[in-house]
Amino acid sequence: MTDDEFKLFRDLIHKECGIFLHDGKKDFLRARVEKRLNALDMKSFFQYYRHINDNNRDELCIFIDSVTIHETSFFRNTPQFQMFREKVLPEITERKRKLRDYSLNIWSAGCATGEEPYSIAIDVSETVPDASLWNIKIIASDISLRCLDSASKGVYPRDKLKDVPEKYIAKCFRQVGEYYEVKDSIKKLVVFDYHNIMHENGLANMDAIFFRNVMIYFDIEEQKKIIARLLRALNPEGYLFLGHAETLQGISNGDLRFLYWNKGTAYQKVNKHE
């Protein structure tokens, strides 16, 4: 892959999904493109580039899927989930009960293969004492159709459950041979949907948004646009969870305040009507 070919694919990826690959990712990108060349029996990088630019949306989706990162796990970043479970959920539900509003809307943006939204659903079902009386909706979105298909099945090998407490495994999963499937009582709380985070998806009135370990793949200008979209979807006093290595320094203009609780971190949207 020449430098010019690398730039063609890099710019295409940036245009389609906002992810910017720096020069150090050339070998990574070459390997991913070569895999598609072999699958399609094509001979050159430029031939493949023309192929996916010739209104071939299906192959473009496959290509974008192949160059995006889908690393995830159940209850990833334990202090953050403890914060969500012990501080955030009680505060949100207490506030909404006073308003006689029994809806709970949470968005897992960049959900990959589903471990994060199912972790959220487990915590909600186990933490909110009258959860059965609430209208709970956990929206789980991703740009990868392959990941969404896997996530919707909710079937995982035992080693994927290493960070799930045993009491949750017994209560929220059923063993199917060598695998474990999320029970329907948890699955019904989660709605999986395709979404490119570069674009609006119409979501609103979110009480919490998980956008973790995704922002680092975007340049600063795209980060600003994405955070602005998330803010529009988030309720006043709603919570935004980012990855532990991600920050809004230089991005947020005072609409969010940083919170630190027992080693867990989050941002809360300022209620400007207080």
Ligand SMILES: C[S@@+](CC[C@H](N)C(=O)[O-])C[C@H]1O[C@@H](n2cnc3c(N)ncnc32)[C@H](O)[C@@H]1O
The other form holds:
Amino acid sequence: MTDDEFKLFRDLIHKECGIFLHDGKKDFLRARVEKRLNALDMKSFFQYYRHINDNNRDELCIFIDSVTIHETSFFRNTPQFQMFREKVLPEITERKRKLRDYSLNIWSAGCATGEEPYSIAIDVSETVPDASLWNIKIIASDISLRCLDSASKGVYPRDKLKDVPEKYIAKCFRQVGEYYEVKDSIKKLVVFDYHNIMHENGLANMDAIFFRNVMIYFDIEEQKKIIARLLRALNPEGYLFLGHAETLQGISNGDLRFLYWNKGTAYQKVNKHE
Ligand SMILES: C[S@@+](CC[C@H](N)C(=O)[O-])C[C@H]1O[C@@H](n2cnc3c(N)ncnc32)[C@H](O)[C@@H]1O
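Same protein, the form predicted in complex with this ligand this time rather than the form predicted on its own?
Okay, now the whole complex, with that chain kicking things off.
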């Protein structure tokens, strides 16, 4: 792959999904494109570039899928989930109960293969005392169709469940041969949705948004636009969870306050009427 070809693909990826690959990622990109060249029996990088640019949306989806990182796990970042369960959920539900508003809306943006939204669903159903009275909706979105397909099946090998507390494994999963399937009582709380985080999707009234380990792949200008959009989707006093290596320093201008609780971190939308 020549430097010019690398730039062509890099610009295409940036335009389509906001991810910016710096020069050090050339070998990574070449390996991913080569895989597709072999699968399609194509001879040159430029031929493939023309192929995906020729209004070939299906191949473009496969290509974007192949250059995005889908690493995830159940209850990833334990202190953050502890904070969610022990501080955030009780605070949201207590506040909403007083208003007789029994809706709970949570968005997992960049949900990969589903471990994050299912962890949220397990925590909500297992720790909100009157969970059955609530109208719970966990929206889980991603740009990767392959991930969404696997996420909606909700079937995982045993080693993927290593951070799921034993009592939840028995209660929330069903063993199917060597695999474990998320039970319908948990699955029904989660709605999977294809969505490119660079675009508006009209979601509003969110009580919490998990946008973890996605922002790092975007440049600062794109990060600012995405955070502004997520902020609009959040309810006043709603919570935003980012990955442990991600921060809003230099991105948000005081609409979100940083919270630190027992080693867990989150941001809370400032209520302008306070
Ligand atoms: C590293 S995973 C993070 C998964 C999960 N949030 C976690 O923290 O474990 C990043 C996910 O973001 C998705 N992603 C990347 N760019 C995206 C975009 N523009 N719109 C929506 N999802 C995107 C990828 O497909 C991938 O599944």
